[in-house]
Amino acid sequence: MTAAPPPLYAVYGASGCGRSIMPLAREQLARQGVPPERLVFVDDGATAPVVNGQRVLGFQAFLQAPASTRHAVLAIADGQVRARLAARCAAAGVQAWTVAAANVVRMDDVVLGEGAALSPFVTLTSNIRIGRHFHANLYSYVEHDCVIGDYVTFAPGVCCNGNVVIEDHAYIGTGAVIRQGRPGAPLVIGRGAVVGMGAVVTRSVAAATTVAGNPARLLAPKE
């Protein structure tokens, strides 16, 4: 009787984001006793067969490779693109995979949706709800009583203080600081909003807008 092939794991995207997540994925699987050859990049646009020591497969090749199950973390910073890839993976039976650095801190009552990518030195404190396919880059934190939607991206060093709601597909730039809201009156970052690098957000941000500066102000759309 032939044994079933072992699971196959992937970092979907071999660009800068993917190359930053790959070492975390490799270390996480090593702790579980999974050999490194069962981990690949998936990238239809890659020009090299190997990147940073890991094989690169196109999506169809990933689906055709022998495996009992397939798992992927989506290493794409753009939340809209992540959503499209998540739908593609789900339709093909590829399971969402969460990758987290060994030194990520998770405190009390943190609910984390599937497919997260948590970089080194990320901290999630207490009574937090986070949706699907969340990205938290280096040194970011989420403080108490926050609710974060699906496909939200934190660039490095984001400071999200307590009682904040961040809706789906929002992007929070490097070093941004979000002021603490109040119980029953959270500060809200609307769906698809962009908070610029280094912004200091002192009040709610409307959906599908971009703010920047200290204090953060609305940027007029380009004509």
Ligand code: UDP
Second form
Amino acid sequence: MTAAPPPLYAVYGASGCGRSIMPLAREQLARQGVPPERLVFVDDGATAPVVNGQRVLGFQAFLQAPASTRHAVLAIADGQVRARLAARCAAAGVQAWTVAAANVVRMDDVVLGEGAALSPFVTLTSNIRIGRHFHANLYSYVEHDCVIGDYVTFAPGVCCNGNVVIEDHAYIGTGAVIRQGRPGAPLVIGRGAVVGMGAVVTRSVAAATTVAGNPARLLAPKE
Ligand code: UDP
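I would like to compare: after the form predicted on its own, may I see the structure of the form predicted in complex with the named molecule?
Below is the entire complex, every chain and molecule, led by the chain shown above.
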């Protein structure tokens, strides 16, 4: 009897985001005794066969490579693209894979949805709920009692204080600070909202709007 081929793991996206997540994925697998040959980039627009020492496959090649199971972390900062690729992966039997740096701090009662990518120095404090395919980039934190939806993206250094609700597909830019909400009266960042880099968010942000500055104000939509 021939042994079943081992699982195959992928970092989906071989650009900036993917190249930052790949070393974390490699280290995570090494801690589990999985050799680096079982880890690839998947990219639909690949221009090189190898990036930073790791093979790059198209999606079909990834599906055809011998493997008992397939796992992918979606390493693309655009949450809408992650949603599309999550559906594609699910339809093809590719399992959502969470990759987290070894020094990520998770405190009590953190519920983290599938497929997260947590960069070095991220802290998730206590009593937090986070949806699917969350990205938390370098040094970001989520404080107590926050509720974060699906496909939410934190650029580096996001300070998300306690009792904040962030709805699906919101994007929080580098170094943004979100003021603490109150129990029963959270500060809410609406669905698909964008918070500009360095913003100091003192009030709730409506869905599908962009805010920036200190204190953060609505940016007028382009004509
Ligand atoms: N990409 C892909 N499939 C898609 C959309 C994007 O493989 O449906 C790849 C794309 O080819 C590129 C990467 O994802 O290599 C996205 O790179 P980009 O620099 O736009 O974003 P970032 O890495 O900063 O999130």
